[in-house]
Structure formats: C-alpha cells, structure tokens
Amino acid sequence: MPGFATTTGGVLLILAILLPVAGLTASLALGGRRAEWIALTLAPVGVLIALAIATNVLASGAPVVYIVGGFAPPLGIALRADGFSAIMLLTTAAIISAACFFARSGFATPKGEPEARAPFTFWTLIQGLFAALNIVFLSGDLFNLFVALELLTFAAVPIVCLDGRPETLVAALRYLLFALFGSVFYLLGVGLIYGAYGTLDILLLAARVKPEPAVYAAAGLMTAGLLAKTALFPLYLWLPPAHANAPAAGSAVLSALVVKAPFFLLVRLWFDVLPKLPSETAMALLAALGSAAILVGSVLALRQQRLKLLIAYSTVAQIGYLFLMFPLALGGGAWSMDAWIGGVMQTLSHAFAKAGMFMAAGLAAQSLGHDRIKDLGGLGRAMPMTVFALGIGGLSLMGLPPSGGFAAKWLLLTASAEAGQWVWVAVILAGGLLAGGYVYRILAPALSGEPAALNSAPARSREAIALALTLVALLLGFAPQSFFSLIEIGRLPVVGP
C-alpha cells in the first residue's frame, strides 16, 4: 500500500522510542545511584539520535517511516517522522538532556546511601516522559497516541509533588483531575472513530473520514480533551500550580514540552485526520479561545507576586498563540504556510525560552530563599547570568527582534493581515504589550539596587544551562532556510472535501 513502507533511515525512529525506555527499565531495575547515571548518559545519546533522524528527513525531502513488525496498517503500527515531528523530537532530546544535567545537584543521591526516593523517582520519570514524548511526536495511530498521553501523565504527574508538601500534592491532583477527564473525551471519541470507520491510522482516517454526525461528534469529544491537557483558556486551572510548584528542572520540562504534545495532536487531528471536515467555526472557536488565553492569562501574570508563578501563567498566554494557526491555516479552504511556519516557531521558541526562564526562576528562589518579585532588587549584581537567561527569554516572550518569538508573531501577523482577519492582529499586539508589563515587573526591580545577600551562590553550569536554552530561543530568530524547509516535509495544502 503506497505511504506504508519502512523508508531508509526508518529504523532510527523504533531507536528513538526504545532508548529512553530501556533505560527507565534498567534504572528500575539498577536503581540508586544508577539511575541517574543512566538518564545522564543516555539523554546525549538522544540527542544525536534526533539530529539524525532531522537530517534524514531534511536529506530525502520526505517523511522517514517504520513498520513495526512489517505488518502494515490498518494490521499494524507505522512510525512516522515527518518536518513537525523531526524538530519536535530534536527539541525533546535538547530540553531532556538540560534538564537532566541541570537536575544533578539538586537530585544527586546523598553520599552514603544506597538509594534516596527523590533522587530515584526523578531520575526515573524524566526517562519516561521522554520515552512518552518521542511515542507522541512519532506515532500514527489515534489509539497509540492515547497509550503515549496516558504515559506522559503519569510521569510528569509525580514530578510536580516530588517534595511532599501538601500543596505540590494538591496542585498534582488537580493536574491529574483534568488530565484523567481529558483521557475519558478523547478515547470515547477515538471509539467513535474505529466504530465508523474500522481504522485508527492517521493516513487512512484522512482518506475515508467524511463529514458526518459520529465524526462531528468525535472531533469534539477529542478536541475537548486535548485542550484540558493543553490547558487552553479556561481549561488552564490546574497549570500555574502544577507549574509553579514542580521543582526547576521539572517545571522546564512541563512548561516546554508536556503541554505541547495534546497540541501536537490537535495539529494532528485537524490537520491530517479531519482535513476534509467543514471546520471554519470550529477553527474560529480555537482561535477565540487562545486569544482569550493570550489575554487573560497575561493579565493574571502581571497580578502574580511569586516569580514561578507569574512565569507559569505566562505559560497560559503564550499557548494561546498557537491555536491562532488553525483558522489562518486552515480557514477558508486556502492554505497559509506562514501560519504554519509560525506556529510551529512559536511552539519552539516558548519551549526553549520558558525552560530556560523556569530554570532560572529556581536558581534565583533557592539562592535568595524565596521567589518574591518585590524583593529581587540586587539580583542582577549578585547573578547577572541568571536575570539575563530572564531577560533574553522574556524577550522572545514579547516577540521583540531578533527573537525566535518575533518571527513565530510575525508570521501569525503577516498571516492574519493576507487573510483579512484583523482581530487576530488586535489580539497578538495586546498580547506582547502585556508581555512587555510582565517580563518588566520582573526585571525592574532585579536591576535596581545594591547586590542582593544571597544564601548561596549557584553554580555556573547550572546558571550557563539556563542561558543556554534562552539563547537558543534568540537565536531561532535567524534560523536559515534549511530549517523552514524542514518544517514545510510532510505538509500538504488541505484539500476541501
């Protein structure tokens, strides 16, 4: 069946997956201090992994895919890659891989032990949300993609209440309240899917779905879910406390990436399983709901006096600015690859620069002993690294030049001016305005003063690894044209029904 053959390079995808669950399995089963030599290593390893996978689909101008078993679909299971999954998975493996070497000092197993729980519940779960991550940005199957969210849940759930306290525990639940009903929405509409059309392979739904009540019906009992997961407006109660409670390292993972795999299958599900459905409203609905998100979420941050928290609810903001890709995609029945294009920038740029910041938020909480932003004043003398990974990321947050968040805003803005829809323009000025408010509130006072007293100093590397991952957010700003062709493989124009 053409489209369902292992293409060169097809193996390096089923390599993807299996690293990071063998090595949560020989971290179960080593344990101790192991596990976190195991993470440490293997994270690298990933990296490279991803960066081949990249540069084969980039080479061969198509999607690299794998057979499982050899049986093809709808018998069995294909592996895909195309443009958006390749950079998606380089950016997993480039966020993971910080994370992990950021997370040493504070979850180095204590000289003399055996074994800690904190250290091993870490080490452990940061494997399986990358194992979960890479199955989402790779699988073609709707009922395998629900099996990878299930999995990215319970590993990231654990991680926002590592430390006990009753609020982080409070703040886990209600993350795992929504995300359990956003599971319940999505699988009953996956089983309408099946029971109208006897497949769950994304390539075949897209040729036989047609516009009718059991997929009208199950495009929104799956959208309703995968936005609780999002957590687009007003879905989003869970996220700031789950976010700003999570330790560092935690929150970078959470924030960049665990939020942007149901986006990932929001794009997947309207933009290759439904391309045929009627769906100017509901593109316009998702759109009226990030714009809502972009504003209220920006209004929230500004009120916020604890600097994890007024990032979190940046959070909330900066996601609504994806969901204004899909009416100027897909509106209209022409499609817009700026749209595109900046759509997927934006889900690189705040993955890269929201990591960084969050890193830096928890440097800046454990060396003064406290997050408060009234009192950051001195910061910057005492660790200008630090409120410069601040700065640079929040000026990819304001989509300011020459930031990967000023081409992602410039692409939506030069889309919404070519399709006439100025509200979307209104919304996406506000939107850096507020952002400007919220990264100032931030900075003005850490710039301001005499050196603040810290309790202790953090360590460069950690402060370099926070910079890092911001600069990077910078510098996608000048990203050549290798990497929006990349971006463009796999991507068809929608055909109307």
Partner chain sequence: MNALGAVDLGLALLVLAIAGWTIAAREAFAAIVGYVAYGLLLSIVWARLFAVDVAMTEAAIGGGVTGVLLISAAARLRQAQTAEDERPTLPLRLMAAALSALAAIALGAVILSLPEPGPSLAPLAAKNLAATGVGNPITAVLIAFRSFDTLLEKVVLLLAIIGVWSLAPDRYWGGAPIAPRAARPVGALTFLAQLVAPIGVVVGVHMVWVGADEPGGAFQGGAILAAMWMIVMMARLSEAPPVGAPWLRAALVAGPAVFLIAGASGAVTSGAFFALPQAFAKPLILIIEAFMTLSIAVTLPMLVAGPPRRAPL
Contents of the next structure:
Amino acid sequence: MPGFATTTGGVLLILAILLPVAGLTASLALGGRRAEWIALTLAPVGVLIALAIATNVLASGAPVVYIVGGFAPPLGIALRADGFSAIMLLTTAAIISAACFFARSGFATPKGEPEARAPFTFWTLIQGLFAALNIVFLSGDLFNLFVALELLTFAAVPIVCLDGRPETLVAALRYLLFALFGSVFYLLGVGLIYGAYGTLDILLLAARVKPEPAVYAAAGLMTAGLLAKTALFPLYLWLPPAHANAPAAGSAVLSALVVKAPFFLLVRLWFDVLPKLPSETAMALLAALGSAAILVGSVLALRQQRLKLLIAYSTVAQIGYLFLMFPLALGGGAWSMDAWIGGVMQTLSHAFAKAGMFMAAGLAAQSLGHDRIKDLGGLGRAMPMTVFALGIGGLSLMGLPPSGGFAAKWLLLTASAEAGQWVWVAVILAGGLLAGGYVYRILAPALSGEPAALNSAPARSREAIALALTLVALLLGFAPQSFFSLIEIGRLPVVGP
Amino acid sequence: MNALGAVDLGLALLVLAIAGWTIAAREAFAAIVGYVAYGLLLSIVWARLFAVDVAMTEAAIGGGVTGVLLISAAARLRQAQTAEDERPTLPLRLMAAALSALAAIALGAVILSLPEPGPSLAPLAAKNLAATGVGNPITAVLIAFRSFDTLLEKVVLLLAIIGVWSLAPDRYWGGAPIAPRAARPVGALTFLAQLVAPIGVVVGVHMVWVGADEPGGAFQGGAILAAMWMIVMMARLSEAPPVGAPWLRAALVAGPAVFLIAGASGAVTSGAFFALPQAFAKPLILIIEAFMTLSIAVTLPMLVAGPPRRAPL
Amino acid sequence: MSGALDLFSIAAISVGGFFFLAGTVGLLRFPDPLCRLHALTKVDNLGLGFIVLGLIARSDGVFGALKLVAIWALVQLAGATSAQLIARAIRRKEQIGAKSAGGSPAA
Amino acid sequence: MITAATLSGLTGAILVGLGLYGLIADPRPLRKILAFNILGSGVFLVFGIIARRGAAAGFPADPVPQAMVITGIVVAFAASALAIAILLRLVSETGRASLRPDTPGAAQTPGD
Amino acid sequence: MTEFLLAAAGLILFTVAVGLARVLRGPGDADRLMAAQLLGTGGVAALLIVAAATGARGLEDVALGLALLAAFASVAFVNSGAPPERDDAPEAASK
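Form predicted in complex with the partner chain structure, per the form predicted alone context:
Okay, now the whole complex, with that chain kicking things off.
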C-alpha cells in the first residue's frame, strides 16, 4: 500500500494550510491595519512554500505526503501533493498574492484610523480563501474536503456582497444557497461511500471501490453537488451576478480559483477514487454539459452590456472546456495524456488570464466611473496597459497562439480528433470563434477614438499586476518540458474497468 | 414487533409528519414551530441510534439555538414583502415533487443495499484510544484522530462570524449587535434567566469535563453555555458586546488559537502536527476542549445576534 | 422488596402517563387558549412529576435520583415561565383585537 | 426485520426528499433555509445509520461518522446564520424578501 | 418491567404526538407553541423512561439538556411578538 508515511518535505503541506489559518485567526483577533499586514506578509510566504512543494514533487518524482497527527488513514487524515496539486498550489499562491497587492489601495486602513468594515472583511476572508483552496488541493480525505468546501463557501460569499448593494445581496444569497445545496449532496455521497467501504481516504478507496449501487449513487450525488459549485451548465445561473458584482480583486480570485476547486475535486473523484467505475456515459454527459456551457456561456457573453458581466459569462464558457477532458483523458487511450495536460493547461491559463482581466476591468470601471461596453471608446489611449492586459487575456481565452489557452485548446482538439470524438472538435472550434467575438466586442471600442476622459488615473502598479497575470497566461504557451513532467507526477495509472 | 420497535416506528413517522409540516406550512411562524419540535424529536432519534453525543448537539444547536435564530428572523421578516407571488406553477411543483420522490426512493434503496454489519473504524478507534488517554471515542475522533477537521470546522465558525458582521452598514462597524430579546424587562423572564443560567453553566461545564470519558464534550457543553448566554440576553440582563471589543475577539479565536498552538507543539514534541505526546495527551485534550468550549459559547450567540446594528460609542 | 418497588414504579408511571393523556386531550378539546394553557401546565408538573417519582424508585444511587429531580424542577421552571409569557401574549393579542374591533379592552 | 437503524436510514432518505422539494419548489428564502436544514438533517441521519451498522469492538456505533455529524451540525448552523444575515440585510435595503434578480434601476458600476 | 417501561414511553410519545395536531390546527401561534412545549415535556419523560429501561448511558444528560432549553423557544416566540427593534435603538429601554 503506497504512501502512508510522511515523506521528505511533507511538513510543507501542512504549513501551506496552517499559515493562512493562523493568519486569519490572528487577523480576526488583532483587526484593522494589522489584518492587512498579516495578509500581505503571508501571501508571498505562501508562494515560497508552494514553490518548495513543487520542487520536492519534481525532485522525488512522486507525491509528497504528510500524515496529520501521526494517525495514518483510514483512522486519520493524510495530505498528499501530486503534480497537479503542486501546480494548483503555485497558481493559487501567485494569484492570491497578486490580488492582495492589487487590493491594497482599495482596502487600506490608514494609520491611526479605526478598523473599517470592508477592509477587515476582505483581508480576513482572502486568507480564508487561501487556506480553503490549499486544503482542497492537498487533502486526501473526502470528509476533510467537505469541510474545505464549506470554508471556501463561507469565505467567498461575503466577498460577493461586500459593498452591500441589493443586487449583490441577491447574488450572494443565491450563491450561498447553491453552494450549500452542493455541499449537502457531496456530503451525502461521502456518507454512502463510508457506509460501503469504511474509509474516506482517496488512495484506500481507489483500491477498494467496486461498481455497486452505493458507489453509483455516491458518484452521482457528489458530482451533482460539485457541478453546482463549479457552475457548470445548467447550474451556472448564480455565477455571473456573483462574480461581476464583487470588488475586482475578489472577482479575480473567485473566477480564477474558487470555481476551480470543485472542478479539481471532480477530477480527484473520477480519476483517483472511481477509475474502476465504468463511466463512459457519465463522462460523455459531463463533456456534453461542458459543450453546452461553452456555447451558451459564449453567446450570453456576446450579449452583455457591462464589461464585468461579459467577463463573468466568459468564465461560464471557459469552465465548459475543462469538462471536455473527462471522456478523453479517462479512457486510457493513446490520447489520454494529451487530454489530461490540455485540461490542466486550460485550468491554469484561464486562471491567470481571467484574474488579470477582472483586475483590468475593475481598473477601467474605477477610472471611467462605469463599465458599459459601448462607452469604452478611447480607453486604449487613456489606459494602454490595462487594455493591453485585456487583449492578452482575451488571446488566451480565444485560444490563439502562442498563449497557454492555445496550448490547452490545441491539446484537447488533437485528443478529440485522435479519439475520433469529432463533436468536441466542432465545439472547441465554435467556442474559439465565439470567444473571438466577445473579445472583439471589448477591444473594438476600447481601441477606437480619442483618449477617454478619466475620473482618476489608475495606479501604475495595479495595471502592472493585471498585465503580469495575463502575461503568465501567455507564457504558459512556452512552458518547458519539466513543467509537463510535473503535471504527470502522481497520476494514478488508469486501468480499464 | 416488540415495544421498542413500536416506539421507533412511531418516532420515525412523527419525525416525517412534522418535517412535512415544516415544508408545507403556509405561515413562516407555523413552519418554524414545526422545526423546533422537529429538532426535539430528532434528538430522541439520535439517542435511539446510540449517538448520545449527537443527540446532545442536536438538542442544543439543531432545535434550540437554530430555533431562536429562525424565530427572530421570521419576526423581522414579517414586515417584508415576501416572494409569495413567485410560487412556481403546478407542473413545476409536480416535477419537483417527482424528482424529490425519486431521489428519496433511490436513496432508500441504496441504504438498504449497504452491507450489514457495515465496515467500521470502531476497532481501530478502540485500539488507538489508549494513546489519547480519553474514554469517549467521539472525543478521541474529534480532538485526536481527526483533529484537523475539528480545527477547520472552528475556522468555518470564524469565517461565518466575519461574514455575518460584514453585512452591517459601514456606519455601524465597531458597534454592537442587538441580540433577540424582550421588548422590555419582564419579571418572569428575568427570574427564569437568573435561575436557569447558573444551572445551565454548571451543566455545560460538567458536560465538557465528563466529555473526555462519557458522552459530552466541547461542542455539546459549548452549545449549552451558548444557550444560557442567549437566555440572559433575551431577558435583557446582558447585551451583545460591540464587535470590536478586544475580549470578544480574544474569546472568538481562543479555541482555534490554542488548538493551533497545541498542534504546532505536537510537531516539536511528537514529530507531527497535531500529534499529542502520550504522557500529556489527556490534559492537553482537556485544555484544548476548554478553550474550544469558550469559543463556541461565544460564537453561537454572536452568530444569532447578527451584524452590528448600533453606531459605535 | 423489588417487587413492591416495581409495583410502585408501575403505578406512578401509569398515573404520570394518565396526566399526559389528560393534558393532551385538554390541549385539543378545550375551547379557549387560556384553558389549554392550564391543561399544559398540569402535564408539566403532575405528569412528569409522577413519572420522575416512579423512576426514582428504580434509580441507582442518590446522584441519579437528584439528577431526575433536577430535570423535573427545570421543566417546572421553564413550564411556569413560558405559561406566564404565553398568557401575557394571549392577553395582549386579545386587547389589541378588542381595541381594533372598537369594543372596550377585556379586563 | 427492519431494525431501528434501518428505519432511521429510510427516514433520512425521505427527509432528503422533503428538503429537496422545499429547496426547489418554495421561492421564499427563509423557507429555503428551513428546507436546507431538513435536507441536512436527513443526510446526518444517513450517517447515523451507517455509524450504527458499524457497531464493533464494544462500541454501540462507529464513532467516526458520529463525530462527523457533530461537525456537520455546527457547520449547518453557521450556514443558516450567514444566510439569514444576508436575507435580513436584503430586506432592510429593499423591503422585499425575494431571490428574483430583477434589479431596480440601472445597475451601478461597482468600484473596488 | 422493561416491556412496561418501553410501552409507557411509547404511549407518552404517541399521546404528545396527537397533541401536535395543535401545531397543525393552530389557530394562534400561542396554541402551536403549547403543542411544542408539550412535546418537549413528553420528550423528556420518554427519554428518562427509555434510559431507565435500556440502561443506555448519557440519555439522562440529553433529557437534562432538553429540560434546560425547554423554555428557550417559547421565550423567543413571545419576544418576537413585539415590534422588531429599530437599528441603533436608544439605550434608554434597557436596565
């Protein structure tokens, strides 16, 4: 039985979780200005830890493991970082750090001022999000993951309605109800799995799971719950208002990372826990829903009047691509590795591109005083760096070379073609065209006309952060070989049913 | 069927009837009375499932504290325009009913298909119980075997309180919430609070203390203490503190903070985060439980009290 | 010895059960809320009282018996308080009803 | 022979159905929160029966799922509290307890 | 004896369950509240009897908890009958 002892570097895993937890606790206790400083200090430390974890995984070529409390599974809980976890940890730490520094000007507590509501909430909850995401990527225990999902919900929902306008409150409440519904279904599935096998450890389950009623029911329940949380079509209705109404730094984290967490768990579930389940129909269904999401989300994005809403609908569409990897990567065909890397690449490139674009949109909205798309004229002259960020991010969304989005979509495309599943080929191509349409709708007015009059000039550093994130999405297209080998580490060998 | 079977069957039917009422009742108040009764019945069901610890938690949190939360919310919603007119059409409701019925039947079938006797971690828990020094296996699971879950769940409570507070208008930040309470002091209520609260505190502390070996523990005791503070506030003998009060912040984080420190010290003394050195395991668990109880006793009433509704002084 | 005690337990619990029955019938059949409230308080003190009495006979040790008495006392206290509060609420409602109907407030 | 545990399990299954219906079919937010609580308690009962079936080693039930239920009850309470806080704020802003997303007037641009 | 005790517990539960018809019928919230109160007392009684009959540990503590919280819901209900407090209400009313 593999992996039931703490490996070298294992302690990094628990540190990646406990540091933000400690930061959150201290921020709540101390409050005010200190909350901000704690968040701004710990986020970059998180990047270092994530880097160290990635190095460890790459060096050993095997997952890094930590046994919490010295009690090994099934009684205790194990943390495990494979290549996918490591890369997600790194992405999370980078984007959270960027969001923290981006948010500094909006959520500063001036010296001597008393604690204020919005900054206090933002700085504590962003650390809550950081902790929750790290647990999702590291935990090897299905119930522990339930608690992580709840943490994620509780940290994300108040950020949506931070400014207290009625429409944000409606969005937050709908989001919360969807998320709770998702958690309860997930939890019910967890219960059934425990009832059948007496363990919730992912590795132990992988060895024990057999196709039987309890497992089918659990798989269905957990998948439905996670789909509601990741906002896959047709359960996407809560997402656009929630993501479009949060403050820019919050939108960036919600769209880039928070919806990826349930997706990550779906991958864990189907690839690591249930690989022995005959699942062709289910996987085709997931991909069909993904396809519908791509088409519907893109068409709705094309019709939006507001920039942030357009970007939010584009998230609905881009999540759809992630689900194309399920039928392709889970078959054990020659193309499965391409599809796997394509899916991971889409996760990463969308995260960076979308985070940067939401920040850029927030800057534009702040400087212009509105975010109506038809009135974006002259933005390109007035805020070139911001519009450049929107353009580079858009490049990745469309899947044009040389972006990370291109690599992702190209890999998914070739995998579909090799597998002979031509429907997905058509969907990917159509999705690219539609994305081209909505990105054009942003850029065409922005790049035309005389320089727009700005209420306030954006801070250079904030523009730079947005641009840097989208550039990372671009550079993913040039990822070195070691990056790909990292993604493959710890992937359990896919066995046919 | 023996007498016990009849009791169980009656109980199950009762639970279902009252749950159905809670869902179907037209008025919010009627539904919530149903829910309070439901929580009560459920705690008896839990007792019958040999889950005394859960029964205590359900009695205190499920029926008691949640009940007060819902009742006071319904009272404040009375003036609001409800979404009554948005009631879905009959075909839609029929579809929802069919879907729900299908889900229930499928779930029931799956539950009957589960192995009997089921797989269990009870033997493993029993074997490792000695290492923790406590006799109540549930406490051992919560504070030792799966302490990581328990810590994170405390963090969920912290996030919830930050989230609830964040819903205050900006001008009230730093001010105090208004807990549900009588419109003015009432003799009978004051008398009740003065008499019940001290007894409840003794019972709550007792539950934590015996929780190491008997049913009970930080959650159950903390919830009872929370309920006592709420009774005192309802009688207007005490008020919710301002959200910025340093002692309040300290009390909220005391549980998770001590848990974190104990967990980190485990890394030094026993080689793993959250590992407990065998010689000190039991006292350590009691210390952690004590601070967790404090945090729970303060967090639950503050969650019920809601966001600050007064400008800071 | 134990036979006599058992007999006592059975008798006391039966009487307690009877009060529960009577109280429920009262709650269902009595015409106005205040009468129903009166029926309810009988259950609290007599119904539970006799049952606790019957169980004390079987309890082992003073501590167990004390616990039973404490539980009974707590239910008494809670019952009396809520009865009083509910009665006030009923009366307040009646007054409001009478006022809005234009009649004089009920004494 | 239907045991107490099986009975509770089936009760849990029906409770899940009832809660699901309320969550889907009732538009009133407070009632959705109530339905969520019923749904949740049904799920917890399923854990309860699984614990009871795992009785072994002298324990009347498997303590692990029971401990999970305690965690779950606390989390469900916190969720209800957060949902109600949002709902009450919404009502104090608009006077309406409705999840309908129609926004009164043109949406303003959020700052950050 | 055990059989008698269990039968008594079942009977009491059954009785108070019938009383729950008041929750359904109302007509006022006060009536519903009384039915819930009756159920609470009945629950305490049934738990105590079952505890004596089966010798299960800790059931008395559950009953104790229920007894402590018996007035909890009623108090909240009666309080909620008053008009809701406005935000930032003056302090004069208290103490």
